[in-house]
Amino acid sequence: MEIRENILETIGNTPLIRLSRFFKGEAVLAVKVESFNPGSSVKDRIGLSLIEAAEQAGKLKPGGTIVEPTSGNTGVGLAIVALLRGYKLVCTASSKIPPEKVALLEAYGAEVITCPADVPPEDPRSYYKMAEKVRDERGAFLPNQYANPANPDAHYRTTGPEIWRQTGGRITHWVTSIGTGGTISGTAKYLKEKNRDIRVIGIDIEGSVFGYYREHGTMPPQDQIHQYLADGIGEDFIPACVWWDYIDEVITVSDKTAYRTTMELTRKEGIFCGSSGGAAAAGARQIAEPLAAGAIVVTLLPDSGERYLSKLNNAWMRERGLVE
């Protein structure tokens, strides 16, 4: 029989597709669907991976409470690992999220505080600080994704082998969206372990500082740093999961360009993602347009677009020019 003994075991071992309606290139273009994990999103990997690390290290009790600043993506797939092991989960979030992400939280049990999007990180109202005094008032175990080598180390024991099985160890180029870095840096480290001539290229967007900073080292000035539409990519600033040793480059696009490509790439392949998988899959067309036969380019969706459809509209967008 093939039964499961919960939905954590699931997790992981998603699809790599090939874009051939999408990108007509000599090279082959193809996505890892990560929508099909079973909270609908890629964080589902180190949501497990997260709380595995703290109970290892006794950081976590039983009926404990973990608190952590979320986008949304990450809390799904702390909250579906914290109800099944006995956890209370708290996530603060930015205004900035989607309504459905809030409502996904909530309906598997998880408690939300919002926060102003417009703060700096610093700021005691913004959701990165607010986290940190829940965890203080609470006692509660905060894992901070963006800090915790399990995050990346998730992906250095998942994501990269598995792309390397699907490609038959012939990938050369990863290209993904850099948020807390995990995904990009974990997968790149295991590819580059494997073959140190694997180009791997992060995906920015307009207004966050990963782009600026691969490029001059610095963060980039203050007036270049603002709010951008795209979810799930970019931040204002350097998480340490963000491994410079194993990236290459880094493309910036547009919150133009990452919608528009979002609805090319579901009218085209039936393939529906949010705004970061739109601008990844931007980026990493970008990438395989020159490639000959025989290069073999491989980026990530994220998500699915039904966390996003007060966004993923046609009225939003055309309201805020993103579609004509």
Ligand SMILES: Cc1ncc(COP(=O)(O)O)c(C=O)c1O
Second form
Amino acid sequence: MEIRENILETIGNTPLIRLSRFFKGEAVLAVKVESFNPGSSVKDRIGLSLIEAAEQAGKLKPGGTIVEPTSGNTGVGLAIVALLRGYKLVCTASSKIPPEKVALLEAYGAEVITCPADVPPEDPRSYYKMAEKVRDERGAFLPNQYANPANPDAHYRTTGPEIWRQTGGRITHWVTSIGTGGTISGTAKYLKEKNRDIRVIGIDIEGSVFGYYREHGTMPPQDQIHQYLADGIGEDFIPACVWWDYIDEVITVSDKTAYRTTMELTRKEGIFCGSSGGAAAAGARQIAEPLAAGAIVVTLLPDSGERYLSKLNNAWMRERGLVE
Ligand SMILES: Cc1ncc(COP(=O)(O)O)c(C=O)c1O
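Switching forms now, from the form predicted on its own to the form predicted together with the named molecule, please provide the structure.
What follows is the entire complex, opening with the chain shown before.
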């Protein structure tokens, strides 16, 4: 019989798919499609890992509460694991969170507290500080995906080995977007331990700090840090889960490139991802273009475009000049 014990057993082992219509060069360009996870995003991997690490460390007791500042996907990943293991989940989120994501978290039984998006992280009104307040007032466990090593560790234990196996150990370039840094760092550590010649390229978005920081070793001037339209990637600080030792280069793309590439990928390959996936695919194609046959460039699409239909539609994108 092939009956899984529960939905958690379907996390990971997502397919790796060649993009032969989107990319016509000599190298192979392939994407790991993370919307195949039960909560439809890469963050299911860390939902499990963050909770299991806390259980093992005795930080989470039966019936306990978990609180996390999340733009949505990590919330869903945590929510699925929390409900199966009998915990309560509170998510604090920026007001940029699309309404359908709030509904989704609530469907899984989570409580969602929305906070202003246009305040710095140290402001008590920010969703980061609100999570700390809930932690202190309710005695909740705060996983903190930005600094918790269980985040990159999930990718060290699952995403990295999967990519190594799926490419028969022939991957030459690992390209992925950076938010908390967990996906790029844990996967890169595993892959570079297998073959230190594998090149690791992070994808950042204009308005965020990673690209500048990788190049200059300092934070960008304040006027270069601004809001952007892409979801789930970029930050205005450097999270501890970004392990620079394993990142060779960062390519910064514009909102326009991210959204256009998302739609191009959908129309050419029938793979509908969120804008962070579009940004990653754009950067990966740029890397793959000059490479000769034999090169295998792998990138990752963190989630599904269906989660952002209030943005990923012609009217919204046209109004902002993202598409013609
Ligand atoms: C949609 C989306 N894309 C990309 C990322 C970036 O992944 P990571 O946090 O592992 O760097 C995230 C999470 O932050 C996300 O939710």
